[in-house]
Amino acid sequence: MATIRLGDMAPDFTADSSEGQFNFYEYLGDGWGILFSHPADFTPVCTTELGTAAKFKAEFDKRNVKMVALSVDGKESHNEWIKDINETQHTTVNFPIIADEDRKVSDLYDMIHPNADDTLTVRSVYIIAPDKTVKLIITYPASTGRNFHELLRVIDSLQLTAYHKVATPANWEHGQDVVVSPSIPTDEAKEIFSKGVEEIKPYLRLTPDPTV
């Protein structure tokens, strides 16, 4: 089983889901994607997560990010679980949940960690760029729910830094100052970033968010 690392190509696959058969690459098209795994259907933390994901869909859509979830249970089970999610979380699940009973996708993405559980997937998040490379991986234990505000924040950072020669500092949020890439000399940076460059140290230069 291969280990997925940052910068690797996200493995393509065809699978059944709560919305029918689909191919991952075709589903993503030329946009971004977020794939998140769940240990099993009818689990409490994941029920809250999938409900929250549905409520955040408009925010992901604004960023051209398509959501897809995965659980090792089957399509019929997913569809029954979705009824519970919609009822208890007061929403409507609006993205596919992969039925991965044969663990094919789980193995492709190294989602099963034997020291945590021999058969169930860990709760991982993969953010995938339009070129199909993996840009971010976060793995949570079963006891800790994901923070979807943080997922949006890192997507904002990934999309900003993909197209501009900047990095984002600790706790950065969209619209705040960013860090000039260390590879750019300060004189050149001042030409590139018309809003100005503040040199705190030769290696630490800040500039306003170029997208605002």
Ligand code: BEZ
Given for the second form:
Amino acid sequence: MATIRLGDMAPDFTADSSEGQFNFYEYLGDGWGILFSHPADFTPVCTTELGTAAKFKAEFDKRNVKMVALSVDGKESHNEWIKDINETQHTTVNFPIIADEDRKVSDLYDMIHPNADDTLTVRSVYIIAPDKTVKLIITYPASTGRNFHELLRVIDSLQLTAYHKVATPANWEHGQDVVVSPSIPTDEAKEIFSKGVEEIKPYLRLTPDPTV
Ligand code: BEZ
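What I would like now is the form predicted together with this ligand, since the data block earlier showed the form predicted alone; can you produce it?
In what comes next, the whole complex appears, and the chain from above leads the way.
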């Protein structure tokens, strides 16, 4: 059983999917990726999640993030379920769902937590950077549907902090002030951040979001 931690290389794999044979790294190309697992096909919470994910695709595209879902049922089942998702959620599923019947990918990504359920995957989320390192892992139980606004928010933070020497404070959203990285002395920060640096404490310095 693999343990994947932040900073690790995301394991590559080839699997069948609702859209045919699928290689993870080829699919991601040189962009970002989000891989999220679902306990099973034809379940209510998963149905709402996949419908929501489909409606959010344009937002993921804007951030150069490729979406891929996974469930431990087969491709034919996925394709029947997608008809229900499209009908009930008033959308069109527009990303692949991996058919992980042999649990190869679920095991590779440690998505089955036997003390929660020994056969179905939990609701895992992996966000992967263009260099294929894992940048974020979130795990929800089967009974709790994910918040896709939060997934976009953390992607905004991951992408901002990947390219600027900042961190994002509690409840931060795109456009709000950010925290200057603790490793940068305030004098240096004032040179880097032309929009200004507010020193509240020597270790707590704010600057406007450098991307707006
Ligand atoms: C659901 O997606 O609705 C679900 C799946 C497994 C357990 C509980 C809920």
